[in-house]
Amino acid sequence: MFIKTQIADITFDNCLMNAAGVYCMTKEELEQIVASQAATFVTKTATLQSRPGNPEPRYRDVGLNSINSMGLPNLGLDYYLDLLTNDPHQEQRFLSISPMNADDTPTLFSKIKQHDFKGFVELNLSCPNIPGKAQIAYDFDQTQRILDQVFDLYQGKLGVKLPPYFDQAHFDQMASILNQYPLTFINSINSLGNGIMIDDLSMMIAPKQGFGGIGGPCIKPWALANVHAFYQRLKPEIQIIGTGGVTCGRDVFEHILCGASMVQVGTLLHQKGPQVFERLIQELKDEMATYGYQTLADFKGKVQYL
């Protein structure tokens, strides 16, 4: 049974990796992902300068689910570029970046080119947890302007991380924009933005008066819907990384069935640690065996309609 997958011209031993924000802040955390059975890693979303993020408490596990308002804490773009460009497997690695304002974008990509990074760049257009900052990818005109600017600056393996969409028209609009560019991949979805969870009489987290991004199994229906909607609409050379709601191998299986080429793990990884990848891989293989599938390609995107 083969669970290799491919994005662009790069082949991965399996389809699993961390989600940006989990086990990826420091070199030591990334080394734990490398030592696990994950296929590769994505860094913490990097900004030009290091950021402390939002005040604590900014993350809570709630059963199998979670709420967070991290606010993009990270050690700065140079830190992650130095790590990646000294990695012998850098072509398989993903660097997540986010401009804090429009003026940051040219400098971000200039630094990436200066370091001659050969891996994948994930442009995060979907963070819901920066006070005073709207999620870029909900503004279709702004998204198009940014992509125009980025592809004037950069010709490497580039993808975008998207928020969840909830309307068929929005899938159509965003796909029509993305199909205009030589994107390598999209990552769908980021956390379900601006939910509230309450403990006794109080909000569970402090930033933004308790509003935060929701993760965990409760968001899987929207994650699968976004993966499949974009699988139906994007040109085939744009691969999809599915993120959201993974707790077991069956969830990974369903992301691929809906059209994902790779699957990221967030809340579960935070709760259980990198050893969880071994279980997920075995459970994925068990699901494949149940249906007689030998490769991911046998069922990728082949969800059936009644």
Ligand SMILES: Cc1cc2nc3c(=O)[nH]c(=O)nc-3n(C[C@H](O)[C@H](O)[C@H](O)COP(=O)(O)O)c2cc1C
Second form
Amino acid sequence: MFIKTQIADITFDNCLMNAAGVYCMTKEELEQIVASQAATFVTKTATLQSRPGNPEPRYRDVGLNSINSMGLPNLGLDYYLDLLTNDPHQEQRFLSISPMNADDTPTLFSKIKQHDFKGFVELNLSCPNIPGKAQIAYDFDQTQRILDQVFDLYQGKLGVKLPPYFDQAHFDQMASILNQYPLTFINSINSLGNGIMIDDLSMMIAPKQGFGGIGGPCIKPWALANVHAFYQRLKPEIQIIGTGGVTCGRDVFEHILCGASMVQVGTLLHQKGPQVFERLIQELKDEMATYGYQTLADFKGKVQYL
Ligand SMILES: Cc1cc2nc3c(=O)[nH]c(=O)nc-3n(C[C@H](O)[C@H](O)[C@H](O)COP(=O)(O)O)c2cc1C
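Let's compare: the form predicted alone is above, so bring in the form predicted in complex with the ligand.
Let's see the whole complex now, leading with the same chain.
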């Protein structure tokens, strides 16, 4: 049974990797992903300058789900670029980045070009946890302006990390924007922004008066919906990374059935550690065996309608 997958011209041994923000802040954490059964990794979202992020407590597990308002703590773009450009497998790696303002974008991309990074860039347009800043990709005009700017500056392999959309009209609008660019991939979805979870009489996390991004199995219906909505709408050369709600191999299977070429794991990885990939891969293979599928292509995007 083959669970190899491909994004652009790069083949991966399997379709699983970490989601940005989980096990990817430091070289040591990333080494644990490399040592695991995951096919590759994405870095923590890097900003031009390093950031301490939001005040603690800023992450809580709530059963199998999570709430976080990390606020993009990271070691700065140079740290991740140095690490990646010394990685013999850099062509398979994903660098997540986010501009903090419009002026950052040219500098971010000129640094990536200076370092001659050969992997994938995941442009995060969807962080819900920066106090005072909106999620960029909920503003369609701003998204278009950023993509115009980015593709003037950069011709490498680039994708965007999107927030969840909840309306068919928004799927249509965003897809018609994305289809105008030579994107390599999109990644759906970031956490469901601005939820609250309460413990006794208090919010569970401190930043933004308790409002934070939700991850884990409770977001899976929207993750699958976004993956499938974009699978139906995007030109076929834009591939889809499915993220959100994975707790078992069946969830990975469903992301692929909805059209994902690769699947990322956030909350579950945070809770269980990188050895969880071994179980997910075995369970995915078991699920494929149940249906007699030999390869991911046998069922990718082939969810049936009643
Ligand atoms: C602790 C934590 C930190 C995160 N940091 C980032 C980040 O830096 N960049 C990003 O694009 N997404 C970030 N995310 C969102 C995840 O990548 C993922 O999209 C989301 O958690 C949904 O997946 P899940 O249901 O598997 O958790 C973070 C999530 C968590 C739980």
